[in-house]
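First, one chain by itself: the form predicted on its own, in structure tokens.
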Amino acid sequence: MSSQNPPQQSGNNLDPWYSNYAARTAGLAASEVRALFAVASRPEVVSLAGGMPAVSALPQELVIESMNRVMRDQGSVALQYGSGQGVPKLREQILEVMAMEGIKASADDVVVTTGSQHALELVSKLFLDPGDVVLAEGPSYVTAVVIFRSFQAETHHVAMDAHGMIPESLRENIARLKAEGRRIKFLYTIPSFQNPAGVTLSWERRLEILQIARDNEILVLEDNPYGLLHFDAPPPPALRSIEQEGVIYLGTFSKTLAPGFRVGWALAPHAIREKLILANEAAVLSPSSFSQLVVSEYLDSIDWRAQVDRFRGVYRERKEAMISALSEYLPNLSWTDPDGGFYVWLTLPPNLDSKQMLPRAVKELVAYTPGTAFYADGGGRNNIRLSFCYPTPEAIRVGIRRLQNVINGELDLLETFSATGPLQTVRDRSFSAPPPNLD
């Protein structure tokens, strides 16, 4: 570094180059989510927050037997750079992985990545400017949204109900924002066991949403995570099975082998890949050749499939457990009943904040997520995406009985130092924030 000193910004104390950033970093703030994991991390909380799957389920010899073999038979080629698109054995099996969710496509397509995160940050990077707007569910995925916002675009929630995203709501939203003239670049949709409400986006939706996006020439952009993970019938079939041209699909092995492998995929249109490809590139040169081969030797010898069902089964125990516990503790409330995946979304009554209510969850060794993390317009105040992925059916039972006293805490101040009298629980059907309990 240049012995000069540093120019004299008008920054902050703490940092000297504040001003030197770039716009777009504004963007970049902290998440409620990633700034739970250090007090979830303590063992005496229960966390309920972070959605980190239960990767004790998977057998280690397993894993290992897998690493042992790729540095036996391909050491030379797994520590060594690879291509910008991923090793082409994986993106055949990748096909196989899609099939089962009625996908029909090509390796060529494929673009392997690390983690499917950086798929969506890569799609962003391709297709956003300042100014621009991504439509999503409302609530929708935390980090996508800081995603969307670190590009300097607008997320725009469409409302949903227990049938996932309202073709309606998608509709109004696009009516309004090009009479207003703004530029929607995409729709960004997870319509499987959604994250964070739990809820499934039926068949007849999705091909009504399809068609809207067709209509006006709006891309789709299918985040994928859960969809293999479901408790009994499988959901509907992707929306990319439907639509080829118009549907980007992100995918990933991080929920049905391991998040450190680092490992997921985007399926794009051919000319939308040649410029992922570039974008890959450039991000990281290539993704890692090690973390492919493993995972490419582990779906060789293993019966994944039977794994992916072992998987089912242990999330399954453990959603009937938070379902439980929600019954017996907080009855009075109303909550999601997902078929799949890893969330629960909790409405609480709406004279409390979960956000201002942390603190005290966390003095009582709970943790959750508030549901203000999940929408850029501020909404959610009074609900909570509860995870029940990563705690044992045990510690999911006492850390509801303990979010149980940290509610009644909350309602018996209101209720002390408020003029209106006691507060009543109040079960909102309306999903234009959370969705109805599942029956």
Given for the second form:
2 protein chains.
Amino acid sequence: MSSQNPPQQSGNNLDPWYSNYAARTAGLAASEVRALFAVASRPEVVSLAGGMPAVSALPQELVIESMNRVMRDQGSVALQYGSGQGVPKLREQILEVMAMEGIKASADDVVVTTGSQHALELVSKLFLDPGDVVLAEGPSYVTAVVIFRSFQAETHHVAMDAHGMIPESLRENIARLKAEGRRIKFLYTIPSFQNPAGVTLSWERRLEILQIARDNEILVLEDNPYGLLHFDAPPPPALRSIEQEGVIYLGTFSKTLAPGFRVGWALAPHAIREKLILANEAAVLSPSSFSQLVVSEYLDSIDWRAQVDRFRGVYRERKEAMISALSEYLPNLSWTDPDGGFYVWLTLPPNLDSKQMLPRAVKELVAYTPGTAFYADGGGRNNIRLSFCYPTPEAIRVGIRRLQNVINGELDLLETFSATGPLQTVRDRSFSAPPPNLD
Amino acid sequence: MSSQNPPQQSGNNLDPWYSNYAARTAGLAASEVRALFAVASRPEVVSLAGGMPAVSALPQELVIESMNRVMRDQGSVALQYGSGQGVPKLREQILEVMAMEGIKASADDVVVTTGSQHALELVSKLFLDPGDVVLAEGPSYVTAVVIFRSFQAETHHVAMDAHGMIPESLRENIARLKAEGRRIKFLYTIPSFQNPAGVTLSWERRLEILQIARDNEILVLEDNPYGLLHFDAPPPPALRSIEQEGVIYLGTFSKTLAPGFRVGWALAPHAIREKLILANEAAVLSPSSFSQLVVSEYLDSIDWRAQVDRFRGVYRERKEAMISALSEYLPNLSWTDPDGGFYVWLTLPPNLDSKQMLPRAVKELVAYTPGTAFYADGGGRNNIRLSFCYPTPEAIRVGIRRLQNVINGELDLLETFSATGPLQTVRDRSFSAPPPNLD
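Having displayed the form predicted on its own, please output the structure of the form predicted in complex with a further copy of the same chain.
After this comes the whole thing, all chains and molecules, with the earlier chain placed first.
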């Protein structure tokens, strides 16, 4: 964890085992997102905070049919322990899913995990020693940063713009960290429809980022939960489609089918894959046979590509509702306009603090995730992540209108009680720390 | 890991990322049990090796009914992410299950995990620093030892006899380790129908072991997968029923329902429980909603206690088949005679090595787990774990007859090529290192 943002100690002297915890446990603090879930669950609140997929867009009878076929035809396998690597047939089917993003691979190198979150945990367990560094986009996925910290590694952020991670910032980070004698264990990236920024790494930059990683012998951890959820044209091919030996790829069925099954996977270079299986076996013995077989049967018997198209349509409509509401209610602010995925990244006027503003938002019955949740170094103070994945277009519109009230209320307060300068009204699509070559 | 049994490095210089792994990864070697699974899966082999429950004794229509009710009534919840602590209703039902072993608790202190294996991983992640010590019965559960090693902790074994862990050996271990300045993080124990020894900690010893733990401020990790699977009288009440603040209790539905769902739990003192939830969220976001709801619905609508009785009957019959076959075919050897659970612990003549003997066993079409798998220190060389949980009584009989051939063949070989003494024929129920107060 960085010095700007020390972890909270959640234990105290009332805990008789306080002095017994491992050093790494000091880094396990409740995330800002977690506290929000409690708030957002109240029905009168429009939550633009969580990342829950729109499972209501999945016809449940398709799942019920798959379940019943599994129990009828393979019940005793579904109920039993399985292999630590996952069901062979499902691993073959995962190849078909990844082929849609240009990836060629062998089912031997796929390891099924309890959601791709668990793949991220296992890779971190395999690679991270205390004091190691992980490079990640700034902002980055909140629970990735939590995992890295839980293994006592530091996350250092690479700047982004509307075309994704900026190669020059990556080079600068590597040079600085090497000069400091730090060990960079991997580059964690969400190249397509990034969480939380909503931007996509361009094809040219994919090539350049991979070349930088190769030149510096840095492993790349490509997390791709949203790649198939594009609104129009697909994103550029996956990093793993370009480079095999230097990339661990993480995928999931949580967004293209449903998260309730907890079925994700890692595709890893051969030697790493072998260790991942051992780590998976130590952690859970085997991923759920039942969940894997239901997902496999669903892929086999349902037109799952048509269902992914249906999800795309749902999310496209919701994204458009959000962008249109932002244009109407908050025309002076800047935001990203994603081509897929779940998230919009909003930049507030520089004198507003998104975390301090949250109680007012909850009072106005709208929830969001403050930008600081996505930085290990205290960045993101005047940013907000807005999720359009779960609420209906109507609810999104109501939520953004409430957000307008919240922001105006904060600005009035600032104007009344402090000597603030004029509002920033530039619509520049930059993030909290605009890089020099921003376009 | 102990010095007698250094971990194998499973990577090598063909792995370009070889020098990048965390120090802990050196401890992740393939277990002896793992290699056996491949062998045991050949249909002509009678496997007395694995610990797979007899899921064929579970009427599948009960599961199918529960699944369909869940999807009909709560489909959108089942398909979605859930809370990191687990479904509230299931946590209440888990209290009823634990009440059968004398435990009183609050659902607030239950954390649902991806099998109890994952609870063991998460507790280890929370507590174990490199160089820490875990105390565990000798022999102990193989994958527990693997987890402790994966967090760079050493397992030190406490001697057992037919009444379970020997309090005097626990005292001696603690005194020695304290004198050496070592940090003992917890005592890991399977008090009832232990894996692999099949023995049960007596009531008097439960009280004494807990007093020793209290006196030395050592946390107890009670792993209880088999407690409800007694053949006649139930085992003494759980350790957690006697002591609350000093015990983390692990339970699972893998043996009383089915392992394919991967639903287990931890019951932990309040402050530890809070950290367990955070660790669970970091690792998997939330355990599978679908699996949890199906288990919950099953517990609600099925007479699950009657089903546990049915499992008891199946395992009792298989245990009796194994003991009877051992008496007939290997009358000169000693073994434990469990009152519940899945396992018998067999002691070979002292000049036989169970691991060296394994290839001959596979040739004779019978598989078992060599005793060394259950020790961190190279112990168990002339022991074998025999599982009676999965094969039918007829198969068990065939397997033990084949094992007789294997052992006789090895003894003939030793007699022919070396100067061996007379066979040990004492039937003393002792383990590989008989303690002085053995009864």
